[in-house]
Structure formats: C-alpha cells, structure tokens
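Okay, so here's just one chain, in structure tokens, the form predicted alone.
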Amino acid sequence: MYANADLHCHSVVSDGTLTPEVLAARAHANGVDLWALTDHDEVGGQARALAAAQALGMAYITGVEISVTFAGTTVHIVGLGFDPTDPQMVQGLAATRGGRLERARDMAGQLAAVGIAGAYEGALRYVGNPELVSRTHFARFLVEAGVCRDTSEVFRKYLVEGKPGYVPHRWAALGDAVRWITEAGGVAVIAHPARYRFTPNEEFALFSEFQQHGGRGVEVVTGSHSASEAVRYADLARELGLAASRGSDFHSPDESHTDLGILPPLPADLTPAWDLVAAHIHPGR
C-alpha cells in the first residue's frame, strides 16, 4: 500500500538536527508516503510531526526508538502505531532518560581529564531537550572545537569503549521496553541489527528473547545496513516469522549517509511492519 515508507529518523528532540516540521518536509519532498519520527527514549514530538505530516497530505505512525541494555550491548527498539500518551510508556521514557545528565557530566570529566575542557557546556549547546543529551551532542562539540575533522573521526578517537569520554549507561530491559510499546497499542521492532556485531549466539538469544516479550518485527532496509546484511536479515525475518521494517535512521544533513526517503525497497514477500498496526496509522488529509 505504501510505495516509500521511512519509519526511523531522528530531530532536535533528541539527537537529530532538524525540527519535527523540517523532517516532514524533507521526507514528503523524497517521495515518503508514510513517515513516523521516532526520537530517542522521547515522544514529545510526536504532536508536532503528525501535525506536520498531514498539513503536507502524508500518512503518519507514532514512533520511538527505545535504548536497552541487552549483553552488556545498547540495543535499540524501535515502536510503531502505539498511543503516545500511555501513561506507563511515558514513564517508563521519563525513567530510561534519567541517568543521561550524570553520564554527561562524567564524560566530559574524562574529556577533560584528557585537555578537552568545556565539553559538557558545549555539548549542552546542541541539545535539544537536556534530558536527552548524548554521545552525538559531544561529537559535535569536538568537531566544533577542531579537536576531530568530522564525527566519523570523534568516533574512532573518544567517546567508545577504551577511549576518552566513554562512558556507560544502563538502559532499559528489554522486556520492559518491548512491553510499553506492546501494551500502548503498537509493535516493536529490532533496529539496524548489524550494528551490534553480536556473536551468532548472542543474536539468538537477542531475538528469542525479544520474540518471548512480544517483539514482532526487525528493520531490513536501514541506513546502517549493506545490501548483503539486508538480505541476511530478510532471511532472518523469514526464517523467525518477523515482520520487516524500513527506515533510513536520519539525523542530520551533514551527518546521516542516508537520506529520507532514500532506501531499497522491502522484498516483497515480506510482511510490512507497518501493517500490524494498519489501523493506527493517520491518513494524510
């Protein structure tokens, strides 16, 4: 039914650059016939971009993107189609967001600790909502302050595991996080799995873990993904029973390799994400 659909990007309400309204715009302008916004452990855009989805006549569908802690991993869920205002959902969000000024403050401690001064002030100047200020809010700030070229560079030299500025949050468990979307309506699905370089065990226990609590679906066509991991995880929706899911996971213009709107097609034999929760989506007016 839907020929372009981009279910996972990002804005200033988390860690994205662009306005809720913005991103409508730059999706609908690349050819999107359904979009949801899913900001991290947030939904306070979601208001605005269904707003601004159906002033430019394109469907819409509630999203998150919801940080775990799976394997010692931060994994992220993506959900659709699920009620915004849940009350546990919300709190549950409130909760994961929590330790994320703390962390931040730690981080630039290690900056610092390194001659990077004034990391947390300068990271807080790309923020968005301070509650949700991250590891790519630093990246820019080293890029700004010349210490990296880009944020490709930050990301090989700091802010990872053995270098400068890591520092570990623990996030929400799985089954609590699959559970808020489930139970607010929607479906969640495994983000951009390629990305977590699990051992093939750990994938296992990953998915069996997720389809135990309720998870449904898994993104195929991602902007992390290549061409031959598509494939490897369409098999994978095959083989479990998934229903695949496309988003180009877009943060910002001069940041995000993939842009709206931008993706391979779905194979055809698989079962959309999205029509699991058909009856939750805004038809563009």
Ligand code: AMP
Second form
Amino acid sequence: MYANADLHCHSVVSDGTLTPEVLAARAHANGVDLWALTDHDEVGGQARALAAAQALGMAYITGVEISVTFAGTTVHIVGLGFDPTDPQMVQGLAATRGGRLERARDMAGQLAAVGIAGAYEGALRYVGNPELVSRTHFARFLVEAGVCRDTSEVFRKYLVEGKPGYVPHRWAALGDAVRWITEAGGVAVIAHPARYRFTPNEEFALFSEFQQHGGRGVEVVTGSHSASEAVRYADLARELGLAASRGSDFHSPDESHTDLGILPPLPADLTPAWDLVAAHIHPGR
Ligand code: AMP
Ligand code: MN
Ligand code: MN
Ligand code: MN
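What I would like now is the form predicted together with this ligand, since the data block earlier showed the form predicted alone; can you produce it?
Let us now look at the entire complex, which starts with that chain.
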C-alpha cells in the first residue's frame, strides 16, 4: 500500500539540523508516501510534523526513537503509531532525557583534559532543544573547532568508548521502552540492529526479551544497513515472526549519506511494521 515509507529521521527537536516542516517538504519531494519523524527520546516535534505532512497531502504516523541500555550497550527502539500525548510515554521520555546536561558537562570536562576547551558552550550552540544535548552536537562543535574534518571522524576519535569525551550513561530499560510504546497503542521496532556490537548470544537475548515484552518489529532497510545486513535482518524477521520497518535515519543534508525516501524497498514477503498500526496512520490524499 505504501511503496515509499520512511519511518526514521531526526529534526532540530533532537539532533537533526532541519525543522519538522523542512523535513516534511524534503520527504515529500523525494516521493515519500508515509512518513514518521522519530526524534531521540522526544515527541515535541510530532504536532508540527503531522501538520506539515497533512498540508502536503502525505500520510503520517507518529514516531520516536528511545535510547535504551541493554547488556551494557545503548540500543535504540523506534516507536510508531502511538498516542504522543499518552502520560506514561511523556513521563518516560522526560525521565530518559534527564541527565543529558550533566553528561554533557562530563563530556566537556574530558575534552578539556585533552586540550579541547569550550566544548560545553560550543555544543550547546548547536542544540535546538535544551533537554536534548547529544553527542551529535558535540561532534558538530569539534568539526567547527577544526579538531576533526567531519562528524564521522569525530565518532572514530572521540565520544565513543575508550576515546576522550565518552561518558557512559544509563538510558531506559528495554521493557519500559517497549511498554511505553505498546501501551500508548503503538508498535515497537528494534532500530538498525546491525549497528550494535553484540555477540550472537547477546543479540539473541535482545530479540527474545524484546519479543517477550511485546516488541513486534525490526528495521530491515535503513540508512545504517548495508545490502547484506538488510538481507540478514530480513531473514531474522522471517525466523522470529517480526514485522519489518524502513527508514533513512536522516539527520542533516551535510552529514547523512542516505536521504529521506532514497532506500531500497522492503522484501515483499515481509509484513510492514506500519500494517500493525494501520488504524493510527493519518492518511494523505
Ligand atoms: P547520544 O544519544 O547523545 O549518545 O548520541 C547518539 C547519536 O550520535 C546518534 O543518534 C547518531 O546521530 C550519532 N552517532 C553515533 N555514532 C555515530 C557515528 N559513528 N557516526 C555518526 N553519528 C553517530
Ligand atoms: Mn541521532
Ligand atoms: Mn539510532
Ligand atoms: Mn536515528
């Protein structure tokens, strides 16, 4: 039914560089026929995204990308088609965002210790939402300061485990994130599974606990997966009976190599994740 669904991207409400309105226009221009804005740990952009999509006649479904700590690793869970005003969801996301400013101070302290001054103030200049200072904002500052050539160099040399500026953080519990999404009427989806460096046993534990908590989907086609990774997770979706999702994970025209809507199709035999919340799709025209 939807040939070009793009259900993963970020606006200035989290760590993207475009507004919800500009993202909607870009998605529409690229042929997206079902869109979701999935800001990190935040639904503050949902009303704007929906209004912009409706003005363009593009179908919309609510979205979020929740940061979770599982087996000591950060995992991202995308929620689709939930009620963005659900109090448990709103409170859970607020709690998940809490602690980001303190973490940012600690990150800046580590960077100062290796001779990079002013990173806290520098990162904050890129922040659109004061509750959502992220590593991406630090990466933009480090490029501006001439420390690295681009943000991908930053994520090789800084801000990751074992490198200056990495501050471990405890995000939401897997079961809580899945519950907030499903109890608000949505479907929970494991984002970009190939990005996590789990052992096979840890990955198995992630998927089985996710399903036990009520999670029903996995991102198969994403800007973060190679073609062979998409094949691998399509197979896993079939094996586990999971629905499949598709999204660019677009953040910025200057940083993202996968643009909105410019992705291979989902394998036709898989159930699209949005079919599980079809009643919550705001139709286009
Ligand atoms: P945070 O939630 O503050 O830990 O920031 C995580 C964000 O950093 C992700 O959502 C990405 O936007 C960005 N990020 C993480 N790793 C990389 C990477 N290797 N290259 C580019 N961006 C990255
Ligand atoms: Mn991000
Ligand atoms: Mn992610
Ligand atoms: Mn994302």
